[in-house]
Structures are given as C-alpha cells and as structure tokens.
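Taking the form predicted on its own, here's one chain by itself in structure tokens.
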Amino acid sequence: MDSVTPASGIARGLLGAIGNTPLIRLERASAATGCEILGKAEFMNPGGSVKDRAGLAIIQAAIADGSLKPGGTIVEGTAGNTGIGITLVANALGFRAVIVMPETQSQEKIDFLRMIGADLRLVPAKPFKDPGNYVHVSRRLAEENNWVWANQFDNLANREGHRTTTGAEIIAQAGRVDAFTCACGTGGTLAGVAMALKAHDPRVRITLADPMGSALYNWRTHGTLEMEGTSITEGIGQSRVPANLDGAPIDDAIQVTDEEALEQVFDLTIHEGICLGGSAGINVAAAIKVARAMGPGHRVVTILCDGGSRYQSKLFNTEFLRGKGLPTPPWMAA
C-alpha cells in the first residue's frame, strides 16, 4: 500500500491516505469500565469508512494477478461502503466501477455512490439463497460482461490487507492489546486483525459481535447457522460463513441489540463529539461487554467502522426509530 512519505508527512494520492488512522481512547466507555477501551477510527478513511481498507487491498490483488487490466471494470455487491471505497480507488486508478447494492441501504450511501460516479444499479433486498441476493446479481454482471468481480466476502485479499496493515497498525499504536472485538459482514476486518493480532500475542482475546438478525453468534457459540431477532444496522451480520472469516482465530462471540447499540452512538455523540453508524455502535457496546467480563485494568480495541452523517435518515431519524420501537437521540427527542 502506498503510504505516507515519511520525510514529509505528505500523502501520495488517494492510496496514501488510505489507512493509518489513530486509535481514540474512549472516554466514558474506559470509565464506566476501568478498562483502556480504544477505538480504531476507520470513519477517518477518505472514503469515510474500514472498506476503504477492502477496496485497495481487492483491486491491488486484481492488478498484481493480471486480471484487472488499465481501463477495466470491477464489479461488486455492496451494502455501500464497500463499494465507495472501490469506485473511489477504481477513480484513482482508472478503472471503471459499477456498483449492486440492495435497495434499503440507507438514502445516504446511495447519493454518495452516485455523486462519486459508480454505475450504481440498485435490487430488491434478498436473502443470500435467493438468486437475486445483490451478491448473485454482481457476480452474474461480472460474468456477462467479462468485469472483474470484487467478491469482498470470499475474496482472501480483503482480510490479508486487514492482517497486513489494520493489524499491524494496532499493534505499532497500542503496544499491548488484551482484547480485540468487531463485527463480521465479509469477515475481513476480524479476521485479518485476528490473524495479525495472535501472531504477535497468542494470548489477545478475540470476539465476534454480532447484531441480532445475524447468525454468526450461533455459529461461533454452538455450531449451527441459526438466526434470531432482527437489527436496522446495515452491512454487518451474515446468514453464511464467508471465506473471509473461515478459519479465522475467534475465541468467542456475543450478540448485541440495537438499543445497546444505539446508546453507544447516541453518548459518545453527545459527551465526546464522535458520532459513528450502527455498526461502530455494536462494536462500542461490544467492547464495553467484553472489558467487564475481563475485568479493571485490560485494554480492549475494536473499530470506529464509519460515522454517523451516512444514516442521518435513520439513525438519527426519529420518526424511523420510533417506528421500530427503538430510543430516540435524547437531544432529539421532543
């Protein structure tokens, strides 16, 4: 990955400032914990979010292998940030992207795929064994059209550009790390930092945070695919096991509600002026739940994902809250 020239500070395009992004300590979540809780703050990425990460390691994979050649397309189902992270690494390029994303994703991430110039192409929202899941769809489109087909979840670049420098980067910042924590959509984060993680300390705890909805935490905890409960948080959670995530290091898995979630993003809005989406939300909440079961004194890390600006219409949305059922931002709440 291009980097930082260290002489000057200065970036070498788009690809240098991907990465490299500091661990935050959060405060309250330390306090109400007596842990070092450190959140990894991927929403600094230029492309506002971790896939920007996913984007650069799967197109620089395709351009080592031969098969994304200068002026060609690449093709990927998405709940979003995925795919901003690859058209805009695809712009820097020169390559052509086109985007499948199901059309539920929240109102935000649509605009800003369009503005960034994907050919974006939006499907009804299926399960996975449906054939018209926007997985199925892009790979289809990748082989009509003879693109290149991103295949985040399956794609072993995407967690080995995790192992090689998220992973890595914890490690250079936070020195020792008790505990990691995140959730899975593709698997790559997780298991990339897991991989790098245990190689430098077999003793670092890792959890998988799962939404409800989710069937990971049944996997993980009793070895069946099962599901329960539902979750408004977008591009985490899977009904499968990715090959991102097969064989990755997890020590154990806990779920997470959305109103936990949601009092995560809402108090660290509000007291300490990060405001992050739903997925960052889980892996907050999870961290918490993780420190106290270790007990005082342990540091924890998990992944800032992406903020809050990309959900404005639902998380931040009272009406779309109230109609789920869920709490409302306090300051909102009138």
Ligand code: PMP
Given for the second form:
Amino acid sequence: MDSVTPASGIARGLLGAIGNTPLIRLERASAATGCEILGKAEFMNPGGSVKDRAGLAIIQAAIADGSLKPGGTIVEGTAGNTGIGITLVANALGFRAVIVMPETQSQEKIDFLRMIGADLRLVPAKPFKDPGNYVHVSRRLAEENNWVWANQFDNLANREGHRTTTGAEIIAQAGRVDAFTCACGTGGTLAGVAMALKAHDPRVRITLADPMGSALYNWRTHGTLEMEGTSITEGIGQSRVPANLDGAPIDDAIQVTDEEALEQVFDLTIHEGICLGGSAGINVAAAIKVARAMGPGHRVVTILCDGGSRYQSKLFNTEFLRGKGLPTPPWMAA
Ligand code: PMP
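Moving from the form predicted on its own to the form predicted in complex with the ligand:
After this comes the whole thing, all chains and molecules, with the earlier chain placed first.
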C-alpha cells in the first residue's frame, strides 16, 4: 500500500483529513456590512473543531523532537476540543491520550471524549492561580508519570501549526484579506494566522475578539489583566497571556457579549443553515464589528471554530438560556 501514491483527491487517513476546510462566505453578515465576511469552516474537521489542527501539530512536534515514542502517552488539560483532537490523532498513530477537563464543560464534549476512548479525568473548575486548575493537574500528571505534556497554551508548535496550515490556507483561498479576527483560548489560532497573513501583506488588520470575563481585551488595549462580566462560551477567554499569544502581531482588540454572539448563532442556523458553537458566534459578531469599522468593500476573515451540536444542551436549550437571562432561538419559543 505504501508504495502507491494516493490520487490527488484522496486524503491519507485521519491525518490527511485534518485541515483544508472550506472558507464560507457568510451571506447575511456580508450583505449587512457591504463587506465580504468569510468564515473558515473548522467545524468540518474530523473531530469537529479547529483544535484538531493543534492536536496534530503538537503530536507531530513531540514525535519529531523524540519526546513521544511509539506506544507513549500524551496528557493535556483542555476545555474539550483539544482533547478530542489529541485523542483522535493518538488513536490513529498508536499513542495513549489522557485528558484532564473542567467538569463545567458541555456534556456533549465529555460524552464524545468517552466515546473515542480518551482516559478522561474530570476536575472541578478552578482559577489558573489555584494548583487544582486543570492545566496544572495535567502538568503534574505528566511529571509524575513521565508522560508527554501537550501544554497547548505555551507550546509554540500550536501557533506554528496554524501559521503553516490555517493561515496558509486562508491566503491560498481568499487571496486578498483586509482583516482577520478571532477569539483566543490558547491564542494559537489568532497568533498563527496573524503571523502568516502579516508576512503575506503587512497591511492586514488583526483584531483580537474577546468574550466578557476574559482579560485579553484589557491586556491588548490598556496593558492590564483586568476582567469583568461572564460568558457561557467555551474554549475561549483567558486570565493570563499564554506564550502562544506573546509577540503575536495583533493591532487591536474588541469585546463581544454573549447576546451578540447568540444573535449570530441563531441567525446563521435559521437563515443560512450553518449551525455553530458559541465561540464561532463571538467571532462572526466580531467580524461584523470590524467590517463596520472599516467600511464597505473590505474582506474580513474569521474562524467558525466548532458546531452547535456540541452545545445543544446549552446554546439550544431555552431553559438554560432563560436561566442566564439570555435570548433564546426564536423558533424554539414554547
Ligand atoms: N473555540 C473553541 C470552541 C475552542 O475549543 C477553542 C480552543 N480552546 C478556541 C475557540 C480557541 O482556539 P485557540 O486555542 O487556538 O485560541
């Protein structure tokens, strides 16, 4: 088999199926702003999110530097999507994945991780400064067991993977890009894409989109790590500056509320048939703000991080949303 070169339309296994996602023109957002708003369809990755790319890049780097050996174990602290990406890639390559996750994340992600055979360790949600925080738990497990620690927040293989795949694909697909915006968990996506786009055309504007309850807006705007408010979005928002964001070419930052994100999630579902998760809603709302600030005729790119079915029990649950004082999908009103 190995001596046969695959035809150009054939992806080689799981690894070959990660990335090369479509860049979708969002019709209503484009019409409303007079701009072209394009979303990179990361929900179409095999594991259902943008984090398949980080999982693959981190595992490939660990194999390359010799730390991850055949049959070895890789451990990571994650909001869930990185755990899914790492577990799938580990399954395909014969490694073992141990996934540490705060128990507050969506039941759908927890169920998915169990389904694909992850060794899942749920921990209570704690702030980063607490030693019980999921990131520290995963680091200690790596140290105690001599496992490889994926360390997605500070491992620069993460943003490098996005520079060479997500960023390079956007340039090849869109040609001219006037602005790029997305929210940050590790910052790997924003930093990697920003580095690729700025190297291609230094005039591109890079805007960090931040949910409420995250410190990154104030970090970029005022140089402080203050935060206020809360968000039901998962996988984004930070109380510190991960190494993946450090030194990234970011021009400015904007804040986006859950109400603004949900409006996009609901509108895209019912009017365009594109059903997305909350962080993608933040990103589309941010792209609209960036487009309005720039004026008509510009091309603004963002990331559609994962799909709505991953958060059905929250984003599409009227009881949950009403309990948080948030808007509900108009077509689901009882
Ligand atoms: N959206 C979702 C749903 C995620 O799981 C993540 C990763 N935690 C992100 C956005 C942010 O991506 P990054 O870590 O590259 O900043």
